[in-house]
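In structure tokens, one chain follows: the form predicted alone.
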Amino acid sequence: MPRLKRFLSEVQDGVVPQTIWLHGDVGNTQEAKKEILSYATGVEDVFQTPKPERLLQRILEIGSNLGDLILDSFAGSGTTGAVAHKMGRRWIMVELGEHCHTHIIPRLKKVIDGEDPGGITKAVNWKGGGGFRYYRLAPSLLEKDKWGNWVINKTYNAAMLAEALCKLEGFTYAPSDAIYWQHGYSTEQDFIYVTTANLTHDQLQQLADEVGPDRSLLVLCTAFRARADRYPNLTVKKIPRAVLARCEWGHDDYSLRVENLPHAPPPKGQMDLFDEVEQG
């Protein structure tokens, strides 16, 4: 009632009125809770104020077109992704905590399998299909010890560390079963080796001899006791210094100006977001 009085007062004062979306057109909280209960079996927390699918449909109709990419960085119960999927939009959702497992994944599985009769399913004649990929964000690679020094996060095992540093250095993670120092590659002749060991001159020389003159090796280790320039086929970096060197410090705005970048076609054989279901 107070909102209606304020609205009428603004109209009388000559203020241009805002559009009103009535719950009969875009749904309400109770409708949204019923939508959640239809797929989240055994879940007690259905959110206090979930958004109904009809409301998201109205928003996406106004702000997007078929095939557009929709981002929801606070996914909650996954309403945005479910509605975008049914409306033929691509989508990315981000969520912390367990809602991804208790709410979002079960909901999207039903949407994809055509087992979600609620929401806007009938309005858009949704029959199921498509798919999604689910990624889990890794913990921070570095942490500070009790003296304030940067060290490798203790939750990282050897494989996690090697994969993370391959990604950071632009290498493809592909550990060899036969050659211990081949954790990844950037070309057919360029490789990467990740270790938490403190390497000596003899160990680096052995690596250089095994790599040979026709290949190169990026070595990431916690420390080394030798002059790195003595091995022409090796590039030796220290962890965590190599990681910290990749970070940007002192910026208030990390936004990228991408409005003038050309839209590159996807590589041949690359999968579209709707081509296959890969559930985490």
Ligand SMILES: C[S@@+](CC[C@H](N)C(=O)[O-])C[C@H]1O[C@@H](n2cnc3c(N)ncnc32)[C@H](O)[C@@H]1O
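Under this definition, the rigid core comprises the largest set of C-alpha atoms superposing within 1.5 Å between the forms. Note that the coordinates shown come from a computational prediction; the quantities given were computed from them, not determined experimentally. Residue numbers count along the first chain shown, from 1. What changes on going to the form predicted together with the named molecule:
- The listed residues are Arg136, Asp214, Gly97, Leu66, and the one at the hinge between rigid parts moving between the two forms turns out to be Arg136.
- The chain behaves as two rigid units between the two forms, and the smaller unit swings by 14° against the larger after C-alpha superposition.
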Given for the second form:
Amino acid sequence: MPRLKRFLSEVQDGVVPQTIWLHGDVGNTQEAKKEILSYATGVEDVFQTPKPERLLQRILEIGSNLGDLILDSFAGSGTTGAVAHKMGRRWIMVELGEHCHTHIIPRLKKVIDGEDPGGITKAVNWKGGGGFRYYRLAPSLLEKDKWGNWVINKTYNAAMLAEALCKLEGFTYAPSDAIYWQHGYSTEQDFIYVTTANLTHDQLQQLADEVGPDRSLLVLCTAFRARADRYPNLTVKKIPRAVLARCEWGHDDYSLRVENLPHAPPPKGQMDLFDEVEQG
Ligand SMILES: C[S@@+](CC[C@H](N)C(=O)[O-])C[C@H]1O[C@@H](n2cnc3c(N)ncnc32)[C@H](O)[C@@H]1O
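Same protein, different state: after the form predicted alone, show the form predicted together with the named molecule.
Below is the whole assembly, all chains and molecules, this chain first.
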């Protein structure tokens, strides 16, 4: 429906616009393009209709307070984060395009270093400060095989798998160089072991003996051939099932039920979790 016709029909329906934001107040696309050129020199202009900082400023003034968390899950050139930062809000941006590296990161670095004189900098007296963390999302941990069964994504190597499952289970990822079954810990006495092996009773009994009565171990494996409740110091779970229990797959929001995400230190050494457990 053409815009004017839709506008008139909305007025007839009683949906009356309360305000008009003129470009003199909130800027326009040309102004936004100039803002982009000030921090992304030498890169191709990938945005047809970027938003000016003044527009986002007005929106954040209306919809948020100092210290609030602002989410833009389609970050584009990063205007939302840049404006939120200058206005003393915290922010999360998500972007899958390469302009995350050519635009968003250089832009936010300039904002933080006080080297972005454009946009709303003067209006809010922004001088620089703060920081941000950058995360690259891992591929999905599980995928379906040709029979529709959930299996571990083949792009996951052993260290990635152990680290991901430590996070999901609330353990700190800290693989031990000396003890093959210690991939992480939740307390000084409680550990996690991740393996794609199909564990037999003998292997689980060997683990239980090594763990001993004063420690406990969560064992995440792809399968086991034993009664899981036979070992008082072990909790044995199957990996796809353990992961699926933490995710609301098949819903619209796909929220991940993770209460405790520890900070993962860099992996100390590559451990081959894809090997069967050696029998002593
Ligand atoms: C039109 S821009 C939005 C820009 C900005 N939020 C604004 O209002 O000016 C949309 C952005 O979303 C990104 N995008 C599209 N699908 C996405 C997805 N599934 N995850 C993350 N980013 C996505 C595109 O690469 C593009 O940069």
